[in-house]
Structures are given as structure tokens and as C-alpha cells.
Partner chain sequence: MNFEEKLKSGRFVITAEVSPPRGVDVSSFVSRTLILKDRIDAVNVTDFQNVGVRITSLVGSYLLLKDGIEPIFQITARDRNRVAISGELLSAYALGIRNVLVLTGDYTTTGIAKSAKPVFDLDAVNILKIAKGLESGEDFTGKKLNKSPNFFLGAVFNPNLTPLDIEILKIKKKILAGAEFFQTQLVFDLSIMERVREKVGGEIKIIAGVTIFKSVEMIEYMINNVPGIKIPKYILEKFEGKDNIRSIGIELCVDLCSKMKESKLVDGVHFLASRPSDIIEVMNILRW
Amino acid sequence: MRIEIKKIEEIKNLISGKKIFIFSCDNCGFESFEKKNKEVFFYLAELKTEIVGIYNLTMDKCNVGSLKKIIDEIEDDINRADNILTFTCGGLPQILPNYIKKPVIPATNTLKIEPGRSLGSFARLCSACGECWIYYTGNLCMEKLCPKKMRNGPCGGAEDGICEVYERLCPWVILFRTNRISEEDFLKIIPPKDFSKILLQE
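Sought structure, where only the one chain appears, the form predicted on its own:
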């Protein structure tokens, strides 16, 4: 699994408050915590925030059952935080808002997930698009939820809100109906996809 940390300016615009809790991982066994977290702490020094705690998520605990127990164990630190930053693939920040009522901000972009390798359960929720924008979509990955992988808005093929590919609500309809963000505001935020980030991978 290949992950890059987002530009510091992007994260600065998303963070509110001064206290953060970090979820890190070993990229499903592809990187050591020591090496990765050294880079994470160096990166966070620029934010001038207080780190109230960090949890290193291993691949064997990358599942809902383990996550519930983990959150119970670190509840005090999480309660002290203003924001949760994830230095993981895009799977974990999609799950955390179900259990933590704090802003969950993905601080990384997943560039590549190698097929045929053992992965944590949450990694299967990440589309490895190279540009993670789920903070703006209520932590829903549209590229994973939409069968056409529509990133910048609905395709127009839904009838009465039902997807024309599958007999279920269009994820874009869910997003806009639940007022996570208005369609007008969304179009102002999300730029066209830069495919070079994932197409030029080795």
C-alpha cells in the first residue's frame, strides 16, 4: 500500500481548535510505525497543535469489532481532542464518524493498494483514488459507493433518487438529502480529478 501525506495547507484549513488525536497505521504491513510516525510528528510540528494521543492501528485490528474496543480504551484522550486526524488509507476515516462524534480528517491520500495482498477490513473501503476528498462529503467515499465512480457529482441517470445500475438510493442523493453539504457548495470545493497521481504509479 502506498500513501502520501497531504499538503500542510490543506489540513490547516480543515482543523478547528488546538488539540488533535492521531490514528496511524503500518499501511497494512508495508511500513514500520517508527518510520511512519517520525514523518507524522515532523509534519504536525508545523500545525502548532497539541497532540493528546496517538493509536497505531495494526492490520489484525483493522476491523469494526476491534475498533469498538480500541475506542473504549482511548476514550479519555479522544474526548480531550478537538479533531481526529487519520494517517491511514481512506477506509478508517469513513468508519470512525460512526463511533466518534468529533471531526475526522483524513491527512493522507492513498495512491495504490496492491492486489493479492492481505489487507485490513477498512482498506477495502478505500478506492485509492490518490486525492481523498471525503472530509467534504460527510466522510463518504463517492468513488467507492457509486458504481460509475462519479467523483464530481451525480451522473444524472438516477430516477426518483434510485441508481440506474443498482436498485438502491444514489449516494449523491443521500449526500445532498441529508444536508451534509449542498450541491452548490460541493461544486465550489471539489476540483476535477488529477488522474496522473494514480496512473503514473509503478
The other form holds:
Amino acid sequence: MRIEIKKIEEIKNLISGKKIFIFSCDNCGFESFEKKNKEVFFYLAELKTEIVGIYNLTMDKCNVGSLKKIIDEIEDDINRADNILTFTCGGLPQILPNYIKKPVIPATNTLKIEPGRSLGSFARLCSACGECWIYYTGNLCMEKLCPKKMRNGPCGGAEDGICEVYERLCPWVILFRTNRISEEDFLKIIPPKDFSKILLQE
Amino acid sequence: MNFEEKLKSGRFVITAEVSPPRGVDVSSFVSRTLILKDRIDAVNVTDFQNVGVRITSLVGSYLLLKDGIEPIFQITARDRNRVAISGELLSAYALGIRNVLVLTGDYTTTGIAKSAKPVFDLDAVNILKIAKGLESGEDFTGKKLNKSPNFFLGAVFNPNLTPLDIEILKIKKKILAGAEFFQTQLVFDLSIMERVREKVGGEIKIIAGVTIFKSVEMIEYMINNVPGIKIPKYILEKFEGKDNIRSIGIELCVDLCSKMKESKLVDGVHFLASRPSDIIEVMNILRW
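Hand over the structure of the form predicted in complex with its partner chain; the form predicted on its own is what we had up.
Starting with the chain above, the whole complex follows.
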């Protein structure tokens, strides 16, 4: 799995408050924790934030059952944080808002998930699209959930909330029904995807 | 006055959609549409409607323009990437086409050419942004244009979507992206338009979608196959067990059109999936 850390300017605009809790991982075994976290801490120093805690998620713990236990263990640290920053693939930040009622911000772009390798279970939720923008869509991945990959709101084809393509709820309708997106955030225009980010990966 | 001037002057406008032909004989497409000339204000030319292979919207729009009908060139995000969309927009303007209606487009599998690759490189909001970029003199890559176009940009919204609040926010977003007028999916219930007006104000130009039901098959087809269509029960009941569907359809459309004009909630009506001859019949009854 190939992951890059987002540019500092992008993250600066997303975080609110000084205290940050970090989730890191070893890119499903493609990277050592030591090397990755060195990069993460260097990055966070530049961000001038206070780190209240870090959890290194291993592949065997990357599933809902383990995550619930982990969150119980680190509850105090999480309570002290203003924001949760994830230095993992795009799977974990989609799951965390179900358990942590604080802004969960993906600090990375997942560039590639190699086929034929074992992965943590949340990796299946990440489409490795090269520029993670789930922060703008209430931590639901439209690349994964929306057939048209709508970036700026629902397409208008849903009937009673059901997608025009598949018999399931439109992810945009879920966002609004669960109040996961503010009007202000919704009105931000998200530019088209930069396909060169993934097309240039060998 | 052209379509934009009429709409901006506060006139109640009438538009209709037509589909370019499936094949290379364009004569009946033009002659059928010509009966709308000087009766309605602009004609929308659909972009591969129902995911079917046809003459393009660009060429269809040009054929109408050549014969003195003002077209509204429709473009969707389904079949073209951002390069092709930018090129189509420039080509349209070079041919004299100014009005553009931007849509995201129905998904491939909801229509005829199910096996085709759905593109959706952009969405309607980003097509509007790209068009605005062209107007400001450069394409999305930053390359300068030798002369910039000046479009009259429209977008769509679906008043049938629930919750309606999402669709209202989407209207606001499309206005931010550059939409100057809106054409809607079928509207039967004017109270929905009242709610829309409360939220978006009276300034924005909205042309409400209407249709003329011709047959039970058409009604069933629309319900089962066209995304975003919702026909209320009380409308369907009017047709139940009746033989004279077409005349009930005309009556219903006449009634709805006159109510829409009287209500002042909308700036015009847009005939969807209606034969030009039927549109003229409705307009004759309305003395429009």
C-alpha cells in the first residue's frame, strides 16, 4: 500500500483546535512503524499542534471488533483531543466517526493498494483514489459509494432516497439524514479529481 | 430578443426538449421541430437521451439554429471527459450556440447502451465551472484561448427529490458555480415550487418541467425507466380505466401550465418528452 501525507496547507484548513490524537499504521505491512512515524512527527511539528496521544494500528487489529476495544482503552486521550488525525488509508477515517464524535480528518492520500496482498479489513473501504476528499463529505467516500462519484452533491436521480443505479440509499441522502455535513461545507465547490495522481503510479 | 433577454426581462418563457435523430436522415427532425419556430422561445436539444446512440446535441442544436430556432445545447458528464466537454463547449459557441444546459446525466445502466463505460469525469457543478473558466479566457489546464466564449448557462434541478432541502442547497451551489437559469424535472405540485422560492428567492430564473401524457404506456415507461420522475397518485387516478388518455393528458397539461403562469412562482414552462404538434395544441388552447 502506498500512502502520501497531505500537504500541510490542506490539513491546516481542516483542523480546528490545537490538541490532536493520531492514528497511524504500517500501511498493511508495506512500511515500518518507526520510519512512518518519524515522518508523521516531523510533519506534526511543522503543524504546531499538541499531540495528546497516538495509536499504531496493526493489520490484525484493523477491524470493527478490535477497534471498539482499542477506543475503550484510549478513551481518556481521545476525550482530551480536539481533532483526530489519521495517517492510515482512507478506510479508518470512514469508520471512526461511528465511535468518536469529534472531527476525524484523513491526513493522507492513498495512492495505490497492491493486489494479491493481505490487507486490514478497513482497507476495503478505501478506493485508493490518490486524493482523499472524504473530509468534505462527512467522512463518507463518494468514490466508493456513489456510482457517479458525485463530488458536489447528489445527482438528483434518487427516488425516495434510493439510488437510481442500485437498490440502496444514496450516500448523499445518508449524509443529510445523519447531519454529517453542514450547509457551509456543502456549498464549497470540490474541483474535479486529479487523475494523474494515480495514473502516474507504476 | 433572444432567449436570455426574454428571460431576464421577466417574460414568461416557453421551452421544449427534442431529441436528435437515431440515424443520418435529419430532415424530419428539423421539419417536426420547425412548427415550434416563433411559437416558443427556445428548444432544448438532448444529449444522447436515454443513453441512446443519436446525432449529437451539438449538431442537433446547430441544425435548428441554421433554420432560425434558438437552441439550448444540452451537455452531460456521462459520455465525455473534461477535455471533450471543453471542446464541445467551444465548438458550440463557434457555431453560434450560446445557451447551454448542463446536466450530470443518467447512469448508463438506466438506459439503452448499458454496456458503455460511464465517464462522469466531471459533475454538473464542475461542468459549469469549466464553462466559466472558458469565459474568463482559459481552459482547465490554464492554456489561454484566442477568444473567449460568452454562454448563457443553465442547470437542472429535480423538485421530486426527497428531502427537498438537499436539492435546494444544490441549486445554491449551481448558482455559485455559474448557473443563470434552471429547468426542472416534471412538476405537478406547485406547493413544492413555493417551498423552493422561499429558500432561493424570487430572482433566480426557474422554468418548470411539464409533459403531455399520450398513453398509459408512456406513463408506465416514465415511472419505471426515467430516473427522478415521480407522478403523484391523484394524477395517475385521472387516467385509470380511461380510453381517451391523450385528451386527458392535453387537458391536464393546459390546466397545469395556466396555473403555473398565474402563480408567478416560475418564469416559464419547459415541455419534456412531448411531441411538437401536441405542444402547439396545448398552446393554442391556452392562447399562448
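A quick note: this is a predicted structure, and the numbers were derived from the prediction, not measured. Under this definition, the rigid core comprises the largest set of C-alpha atoms superposing within 1.5 Å between the forms. Numbering follows the first chain given and starts at 1.
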So, superposing on the core, is the move of V173 at the CA at least 2 angstroms between these two forms? yes
